[in-house]
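Below, in structure tokens: the form predicted alone, a single chain.
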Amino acid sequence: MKADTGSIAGASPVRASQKEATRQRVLASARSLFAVHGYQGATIRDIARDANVSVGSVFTTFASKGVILSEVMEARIEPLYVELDRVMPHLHGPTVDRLKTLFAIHIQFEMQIPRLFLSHIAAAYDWTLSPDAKPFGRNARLKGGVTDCLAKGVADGDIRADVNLDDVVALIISAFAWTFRLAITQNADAKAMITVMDRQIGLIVEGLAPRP
């Protein structure tokens, strides 16, 4: 009995390293055939098939689709939150001014990979999605730096006290993922789109200055 149980207590960690070498081919195949086919056009088979996996297996490690989606931005925005976390603490200035450094470093990063932020954003519009997905829009960090600047402005006096912060967030991550529409109709590259988003987080700051 001693031997049986250690035989299985042995097989474990084959099996936990398994299923972790499976879940990063997953992930790895999916980064690609996102990127390239976008979030609709790649099929959970044809990522079992690159991954070299079956479909079978894709399930038994992830739920659906959304979170292998959820799981490749998250691993990949990582370093992005790590420069952020570096940069915007010695940030002064205006609102206005901070928050076009914020999305200029988004921009910049998200621009190496165009399409695969596409998809991410694509997944944010796909009902069927698990609630443990987390499409674009339900990013905790980057919500929480936009409403830390905003806040910041309350604070310094160049934002009304009587504005509602959680409607000015949606609203500037909204233009954020409708700037990126540029990357696809217009080809335009990560300079175009920053001067864009900068025309817009002006106008929407604008509108949220102390009256007279």
Second form
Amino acid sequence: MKADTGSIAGASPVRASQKEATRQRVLASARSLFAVHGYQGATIRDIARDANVSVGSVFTTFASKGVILSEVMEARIEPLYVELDRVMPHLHGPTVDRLKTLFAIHIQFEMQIPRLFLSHIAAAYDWTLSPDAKPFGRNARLKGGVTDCLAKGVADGDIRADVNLDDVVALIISAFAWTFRLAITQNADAKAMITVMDRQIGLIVEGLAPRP
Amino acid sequence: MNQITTIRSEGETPKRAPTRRALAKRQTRLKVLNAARNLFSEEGYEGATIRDIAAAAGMSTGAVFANFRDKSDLFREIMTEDLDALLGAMRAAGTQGGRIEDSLLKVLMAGYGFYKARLQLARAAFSVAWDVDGGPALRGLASSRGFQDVFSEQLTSAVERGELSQQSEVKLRSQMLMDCFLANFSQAIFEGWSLDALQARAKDQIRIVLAGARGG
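With the form predicted alone done, generate the form predicted in complex with its partner chain in the same format.
Okay, now the whole complex, with that chain kicking things off.
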């Protein structure tokens, strides 16, 4: 098996695995630095130093700081989505309750490392963000999850069929994101934030009920 | 000539007239603020350093520090100035009457129109606001609470007119209006939305937020 690595073609798997190792080290360092210093506070230089790689090799692996953070966030949330994909289709009951559950899960999850999530939101306003970065708000899976929830409501008849789902999704996701302001300004915990989010969801869904 | 004499003779409180020194100081402040505004717009909050700002204003960093405590002080001053003007524009738009949906839409559009011309600066402000360490630069800014006040004034008067029910949860609804108003910016910035696209979205969102508050 190892004989192959001696051949010319075999040189690249070694390089590829080195590259992958660099990648993983950078991602691990970035994750802990963003979680402590925030998006602006953690620089590429700090990340490179912490990962024990050169700044140059960080840039050959990732297009920008925004891309690094996107990958950190995606890797972190992936297991949650696998779980949600499994659970959500079996969730029954009124749309308002299903949405509350979906967001309570998200809030609890993100509040494990609040600063990391705040970095994710802050990145949405970064100048130098390259188009391939996915800051908060461009997360297709969250949007998709909320859209599915609402679409089921339309099918079940507790959400009006003529609502513009995209606009509703944007409204709910902005309510969710700005709920995290409470974490910054008032040191709110997950429980307090879920209470606020529940009220907002209640109010939004009230506005989507079929007309009598 | 005559006029000048009049002014001088009527200037009964010469002490209150700004001294040459105070005038010079004010001019220095203005110069720094202008340079800072340009640099924050071009480089963002983090990217703009006091050194660059001083250089752009044609003075020493010492002279900048003589007028402003630090970078966040400078940023806060610019934001306060803008927020006051912005809130003024939004309030004025809200007095143009119409039903609550219409007046709220006018308020929102006045806000978007205001920032259309200074999107980069808006972006710097949001970026700072979400940064846990940079946040204090904007926190405690009296005017940043002003957004919610503008919306809640609109809703309260609609309740008084009987357009919205007494149990309208004005506080939560105005907070949500503020949230979507601000959150739409990020999409507008990234996806290069036009004011028309923003208007279409805002209109839908206002309708949803108000839907449960109908009736008297």
